[in-house]
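The data below hold one chain only, encoded as structure tokens and taken in the form predicted on its own.
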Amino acid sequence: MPKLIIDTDTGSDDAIALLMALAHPDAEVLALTTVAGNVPLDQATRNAKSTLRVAERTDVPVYVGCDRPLVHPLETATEVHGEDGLGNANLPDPGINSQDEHAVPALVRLAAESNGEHDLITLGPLTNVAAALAIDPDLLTRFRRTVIMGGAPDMVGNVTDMAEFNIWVDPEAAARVFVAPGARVMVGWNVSMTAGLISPEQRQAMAQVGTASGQFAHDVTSVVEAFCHQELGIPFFSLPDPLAVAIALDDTIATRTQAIGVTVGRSDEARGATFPTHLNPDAPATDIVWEADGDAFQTQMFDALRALP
């Protein structure tokens, strides 16, 4: 049974990803750590707790992490996910307390306790993980692997021409993570735009599964669907974080991968770009997912929404 630690900047797609991890019959979510990204830290933490409340999994501890990137001012994505990050669902206070321990030392401790058996999944900017690496440079080696939702290895970004949001928010943190020793899987924006697409009919089907979690998944994606339709002129939206969790839970969903180094751009022009490279000896290999099974992803997601309350 895989045991998971999930680092999240809980926007709408993070919330669905968390539901999938919480629902999976062969996985155990040991902890959530929160980071600023899609929304400010306090809102990301509240959203993580709201998701636990919907799933009736208030036993999962929540550790509050970094409220800003290492260097840059925080820039959020509320125009995509809603002011509350959850489609302006205006959910009540989840009534769950955070742990006293900060997320960064918590990650160091959880890694030490892993004995190489647990997986770390990151769904937001990599600030917490980079800060934990400053304490323990071998942090990632203590996990079985780290599955990173982030990057655009094809150089087609969603926040600039080349950069994906999570890496762009804190490129200095990402640069540290991609050169750290340890096994990494990268699920980028590119693969979510092929295997992680959701149509209006599929979003309606979320509400039709007949559970509170299905209705929650439908409701929290209202703003992102409208944003894609009105601002981008496309009739669908993608769920990159759920796709990353699906691959973490089932390796067979990733149908084509490449082990190659990743260099992160930090200049103004290339900020947040993720360059696959064999030329940088300081960049150990990361397993980049280039293609994935969209049907298998959809099946796993809908199974999770049916399985939860």
Second form
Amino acid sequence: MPKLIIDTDTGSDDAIALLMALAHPDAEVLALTTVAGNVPLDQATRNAKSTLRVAERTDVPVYVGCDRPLVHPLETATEVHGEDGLGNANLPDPGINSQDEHAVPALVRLAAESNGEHDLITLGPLTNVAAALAIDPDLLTRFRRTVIMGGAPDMVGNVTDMAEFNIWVDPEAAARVFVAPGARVMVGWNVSMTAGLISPEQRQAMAQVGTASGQFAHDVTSVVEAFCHQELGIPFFSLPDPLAVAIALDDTIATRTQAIGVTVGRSDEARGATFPTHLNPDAPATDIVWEADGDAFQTQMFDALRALP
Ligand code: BDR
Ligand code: CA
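Now show the form predicted together with beta-D-ribofuranose, given that the preceding structure was the form predicted on its own.
Once more the chain from above appears, this time first in line as the rest of the complex follows.
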């Protein structure tokens, strides 16, 4: 099992994703890097640390990254995740210091130290990774692979008709990441809306696991559940970042993938759209996940919530 570096804009589903990576018996989380996205950078960093506190893993180093996208002003998703990004759970100050090193040089260093063995997992806008690519254009080749939660390869987005949040927030960054050399897996909004759906009963079951982590997973998803119910009229919400981590930890959860280039839209109309392309010679292949095993995902998630404090 490779060691993991996880880049996160820690909102509610990021937090559960981090718990899953921290809980996995064969995985080692080497570092968290934070980026602005779901919430502003300070809150994302605080939320990453709150998650480490719940998991009793305050030994994992946290590197603070970019506070805004490369070109566009930052747009957050607090209406989806809560003002604090964690369901307005009112968590106490986690009391963990950040590392002095900025996330961007940290990513460059961790990549160099990886010897092609570590995995990079990205759960937020790709700003930190794009900035690191500006320093080391071969950054992604130094990881075993990069698993990206982001994109809507079926053109059904969650911010615009076509675009998914992580890519839409910083499309210029995403465009650089999808043309960089190296192995990539894309776990998009499409598959999170099939294999990553959580019902009210399943959310209740999180609290019934009987651990602080299970209660935390339940509590931080209160706003996203209400948002999906009230704004979208659906009784489910999805957990895109946990599904991405589940696939990173267990390849077999991705049941159908397609290796194809991805072009990122940057015009006003197409901002953040992720177009599968076999005609663009500048877009090296990304493994797009089209189908995933929702039961196996849920099993891994509940195992994690049970295994943690
Ligand atoms: C993605 O955007 C964020 O709201 C979630 O944390 C996830 O990373 C889904 O579009
Ligand atoms: Ca996220």
